[in-house]
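Okay, so here's just one chain, in structure tokens, the form predicted on its own.
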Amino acid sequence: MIGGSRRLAGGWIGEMKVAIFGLGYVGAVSGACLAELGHEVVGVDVSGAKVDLINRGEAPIVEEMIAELTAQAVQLGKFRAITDAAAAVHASEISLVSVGTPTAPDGTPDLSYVDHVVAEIGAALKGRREPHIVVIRSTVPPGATEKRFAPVLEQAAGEKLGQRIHLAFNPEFLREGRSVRDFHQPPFTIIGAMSDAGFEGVKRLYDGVESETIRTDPATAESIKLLSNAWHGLKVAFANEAARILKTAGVDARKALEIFAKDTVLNISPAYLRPGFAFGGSCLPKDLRAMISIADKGQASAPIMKAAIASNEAHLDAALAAVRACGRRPVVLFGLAFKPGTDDLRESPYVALAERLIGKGYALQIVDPYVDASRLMGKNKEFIEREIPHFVELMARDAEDAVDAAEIIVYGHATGVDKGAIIERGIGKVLIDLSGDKELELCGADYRGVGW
């Protein structure tokens, strides 16, 4: 029975009422699925003909349970559909805009839609007394909310947002297919909000749904959801690459990829996913060039394999870039190694990185106490001599006084003692951090993110 086990005494759980702009496949199928936590939903849409669906207690969609839902919200009086924007808003106190946002034809996504329901609801609030959240459910570009739609919003309403009027972001995460059980059960639940009570709001609209709640700021909400989409595209596109890899092999990708996802502790799981600096070592760099040799003689396109070895350049190149945009100043690199606590230099970014900086005729000092030149063997010394002769010349004893000689300090990774001589001594100097370690943001230098 809809909601019926979350009908308490003196009414539903969290009940509000609802208006959502856009009745395509996600404003269907929230429609129904609020009308089942409770709420009062009214949905708007231009076109007569799913108004009149919905009215019929009819889904406008085709999708598992949706049928069933949509019948017994409209039945229980829960749930219908007009065309007037402005009624709409006057009979709810939080509307959702869910309408489309086609791509166009230079591939940015066509924001027009959105504009025109924000500001439609804009101008049904001028005047009014009684507070309203608006919430863009429709995927937009970082920046869009608080950039584009709340200067919309605030003139159609003719009013500054945040005391009577909130806004915010609210992404989706509806898979076709599963849509009704993905409302139910989401990843979290994500709220972009500018401000304590459009957060409160939109918070109160998911009661009954079990997931984390994380309150965020639109920008970042925003782009979820389209790394989100664009994570789950590379996943199919690298399999289906590996796939095409492999049987120039005769091995079976599916068996190989099957027993590749049972490591949830590096393959599928939160492992890598951070941003930092570019990738080295003696595995990654040589692995991906094996995967790519075997795809060159088997004649199997890898275009995603080779873009990742360019991408990690790109990353080097920005790293240069970043560094370069200070002018030739003295710099201090911290850590050689390709990670900290060793002293394995083969196809470090670190070491490609201070050669580069050395090319461009940086004064250059580098501390790695765990790059020992009188202890460097085989492989990994042929490598450093190989690329950066003279290294022995650029390595610095002591943390504190190349800090001191410094006036560009390039953080790849320390121990507690040198990083301790960065926080103590880098005040006022320009800091780029190539590993995103937020406590040195506090440290008074002019701080600088490689890719933040």
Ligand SMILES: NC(=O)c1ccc[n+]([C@@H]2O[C@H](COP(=O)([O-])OP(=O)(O)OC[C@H]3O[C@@H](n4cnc5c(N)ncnc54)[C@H](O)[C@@H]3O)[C@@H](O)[C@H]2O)c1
Second form
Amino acid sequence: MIGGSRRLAGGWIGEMKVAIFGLGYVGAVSGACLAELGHEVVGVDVSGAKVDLINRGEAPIVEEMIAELTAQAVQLGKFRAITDAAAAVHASEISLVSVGTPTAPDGTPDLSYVDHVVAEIGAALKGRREPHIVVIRSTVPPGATEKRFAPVLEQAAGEKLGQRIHLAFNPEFLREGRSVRDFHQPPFTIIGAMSDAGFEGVKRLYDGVESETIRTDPATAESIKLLSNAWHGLKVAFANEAARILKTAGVDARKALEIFAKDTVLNISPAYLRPGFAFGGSCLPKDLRAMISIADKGQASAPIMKAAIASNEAHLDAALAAVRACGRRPVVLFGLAFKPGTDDLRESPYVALAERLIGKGYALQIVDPYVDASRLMGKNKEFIEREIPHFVELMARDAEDAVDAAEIIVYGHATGVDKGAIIERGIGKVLIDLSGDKELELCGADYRGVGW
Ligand SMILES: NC(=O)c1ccc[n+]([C@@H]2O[C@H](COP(=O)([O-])OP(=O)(O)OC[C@H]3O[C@@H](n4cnc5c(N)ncnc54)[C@H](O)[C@@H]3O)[C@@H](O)[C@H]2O)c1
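We have the form predicted on its own; now please give the form predicted together with the named molecule.
Up next: the whole complex, starting with the chain shown before.
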């Protein structure tokens, strides 16, 4: 059902005059759905055939529900299409850019179609007085909106952005095949706005769509779209790789993965998705190796499982490189056990990092009160005596003294009291954060995150 604008105490809201550049999957679906929300939409495409189709009330794409929605929107005069970019801009208060960003021969996304359209919109806005919001919806690499399209728009319009003309990035999360439903029920609405007015305008566009609206900077918004698709690709490839491996062991992965996905606490959840340091401990590396050995035995290829181990090693290398970039100065490492609050040292990535630092000749002290050699029991005592007896003398008794004696603080994890010692006494020292602790960023040290 095509809706109309709604009148609230403050005036008419909901209805906006919208231009959509690029009437492919994203543009055609957005056009029909935004018209359904009550907006007045003019689509623009270089393809006269697509423009004609829409003006006849026919959708230029095949997609569930889109034929009916397009016909209805066009019939009600809410959706039309033209090839004249300037005329579309002049008839609108907001322009959405959803032209293609295909892969260029060198593997990078070809942004020239977006450049072209942004320049066209800028030229159409030049010398006019009406406010306008330009919204990039095509998938582009982080930084493109602010560093590449903003200068193009400013130059073409002949004025600075943020006063009359606003620019934002607003990713599209629709899935082909069910894109109309996804338009109405997106996982979230992300607005990478460069100004408040830009944010408010894009938010108004989705008035009537029920989802959480998140405002962030354009580069973060751009990266979320790429991360999402990379993650979805990784999930599909993981499921298929798991199936190949399990098949060699006589297990039906359809059954196993169905049950696996029921765990929304650890498996399908934000758990293990926070950037930090390398994984380790007594289970993850061991069981990844077990999966790889099953694959190798059954002659099934397991590049993802193998790459997980290689990627973990690369993270360890990155931490070592961050320390080495500071020159050879005394280091204090906070955290030795693989997890805070435990004394388990088996396959701890902090042990691996400490070993490499010692190997490179660093003077090293380690602060981890849970790993007190005199209190270590069972397997851990055995491990320290057998594998790393030389660590006993590196363990600092007092965090404050250890910070004072060091010039580089490497932070894995610490008790609240020991973290207090870093915050109080770390000023002027280099602090390499392996854990992504926002509190440490403000502590007055020369803060360097390992991956942020
Ligand atoms: N297809 C999806 O499911 C999907 C989902 C989310 C995001 N995206 C992203 O959105 C963007 C568009 O994807 P799509 O699948 O809709 O692309 P598409 O190739 O189906 O459509 C792009 C349209 O842009 C038109 N166009 C090219 N240059 C133009 C110009 N100068 N002026 C006006 N129109 C022009 C083309 O004629 C075409 O109709 C891409 O960056 C894509 O990665 C796609």
